[in-house]
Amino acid sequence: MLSDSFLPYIQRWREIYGFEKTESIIQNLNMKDKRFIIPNILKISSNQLFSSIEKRGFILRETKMFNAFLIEKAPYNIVSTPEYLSGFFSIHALTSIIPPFSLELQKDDLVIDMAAAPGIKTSLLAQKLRNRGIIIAIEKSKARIPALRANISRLGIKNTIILFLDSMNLSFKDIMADHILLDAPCSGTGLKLEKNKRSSPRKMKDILRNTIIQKSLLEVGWNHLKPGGTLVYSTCSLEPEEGEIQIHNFLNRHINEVEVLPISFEIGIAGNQINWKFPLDSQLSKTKRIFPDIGFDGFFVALLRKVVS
């Protein structure tokens, strides 16, 4: 169940999203999350993976999104299969797939992943590039580098450079990217409780601290994005300050410099539909606010293109 530290958040969710939606949020945050696998197209086709995994006693169901398979029955932990160890697939919540799949990549593009560990989103970028181009995977936590390196190796990714670096310090590097993925650090209030690793009590001031970090990372990323390039921004937070309001303020700081591109997936609601205390930029209609559901965490995602002057 949600701890008492969630009570201030629940009250504000009722004001922003309404009572009925908040009850749904609470119910789904408490539910056990479904597991989905995505074939690694660098090594195997969807049909081959489906057949191989089902022969081991697993029951999979195809979904309409992202070429993903829902694990409906697992006789044992799927990470123990030879297919997993061979890098034939990765495991996801569906929301984690949206940011990398929102970017339209060309084979020779340079892409920066500003907060890369454990590397699952990075791996999807590599697959979209068919192991071409260059991905710079940035991670500031030394403790998380081994997991990032292990996933990249297991999945057969060859176009990725790992930088042990705080993305705040990217300004000191002479790098300009065609595309940037910023899955920003956030309060994580949209994560299902079973995988929410937070140990300290939640405080409302966490939101303010996170927004300052997110604002800085957005500006750094934007400064390293080529004209005409795209930046996808996402957070696993239900707090508008870390999503809709963050992007609203970014658009106000960069008037006539940003085009918000539509998120093509039919899920969630438009970001400008939330009940906020002031009108939001009309371009927020192209962003997505996603609520916790089967296979999904609470999430916000925006796709920004740098306008060529």
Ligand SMILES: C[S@@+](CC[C@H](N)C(=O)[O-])C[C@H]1O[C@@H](n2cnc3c(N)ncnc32)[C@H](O)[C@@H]1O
Given for the second form:
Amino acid sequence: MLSDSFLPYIQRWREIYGFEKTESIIQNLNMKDKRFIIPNILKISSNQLFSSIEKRGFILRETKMFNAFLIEKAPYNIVSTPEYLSGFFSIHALTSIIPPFSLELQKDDLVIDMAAAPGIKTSLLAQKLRNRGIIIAIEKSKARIPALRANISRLGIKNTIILFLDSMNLSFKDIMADHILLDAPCSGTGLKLEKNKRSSPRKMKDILRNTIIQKSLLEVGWNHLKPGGTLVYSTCSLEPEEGEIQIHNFLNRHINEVEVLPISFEIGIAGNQINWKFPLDSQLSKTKRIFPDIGFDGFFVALLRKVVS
Ligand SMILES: C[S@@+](CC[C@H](N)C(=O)[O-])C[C@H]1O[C@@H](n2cnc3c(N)ncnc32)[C@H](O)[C@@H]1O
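I've shown you the form predicted alone. Could you give me the structure of the form predicted in complex with the named molecule?
Let us now look at the entire complex, which starts with that chain.
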């Protein structure tokens, strides 16, 4: 159950998203999430994985989204299967698939993942690139590097360099990327309660502190993006300051430099449909505000192309 410390959030969600949507947010945040698996195309085909997992007594259901299978019945934890240990699949919330799949990658591209651990999205980027090109996966928390390394090695990923670094210091490195993924650190208010380690949400002042970090990371990423390149920005937060408003302000700082590209997944609402204190940049209509649902966390995602001048 959402604790009383969520009350100020519930109040503001009602103002921003409306009463009905807020009721659905509360219901879904409380819900135990279903798990989805995605075949690792570097090692196995969907059909092969499907049949070998089902032989072990698991019941999987094909979904129309991203080649993902819903685990309908599990006789035991799927991470104990030889298929998992061999890196034949990864386990996902469907939301985490949207940012990497929004980037149109070419085989020799250089991609920077600015906030990478535990590497869920990095691994999907590597699969999309079919182990070609180069991914630089940056993580500033030493404690989170082993999980990132373990995922990358289990899945047989060979095109990824892990950098233990604060992405704010990327300005010291002479690197320009074709694409950037910034799955920014955030309050996590969109995460299902079972996944959210905090018993109460962050205070509003902490969220505002987050927005300053997100703003700096966005600027650093933008400086390391080649003209014509794309940057995908995402947060698992329901707070517009970490999503829509962050991008609205970014567009104001970079007039005529940014084309917002549409997110092609049919889910959520356009970022400019929220009820905010002032009108939002019309380009926000191409961003996505996603609400918690089965397989989905509360999420915001925007795809930005650097205009060639
Ligand atoms: C939302 S999580 C990323 C999840 C990851 N993209 C995935 O899909 O598995 C944010 C990560 O960014 C890291 N982080 C926060 N600030 C950072 C910074 N300035 N530079 C690099 N990593 C940072 C955090 O330690 C955390 O691991």
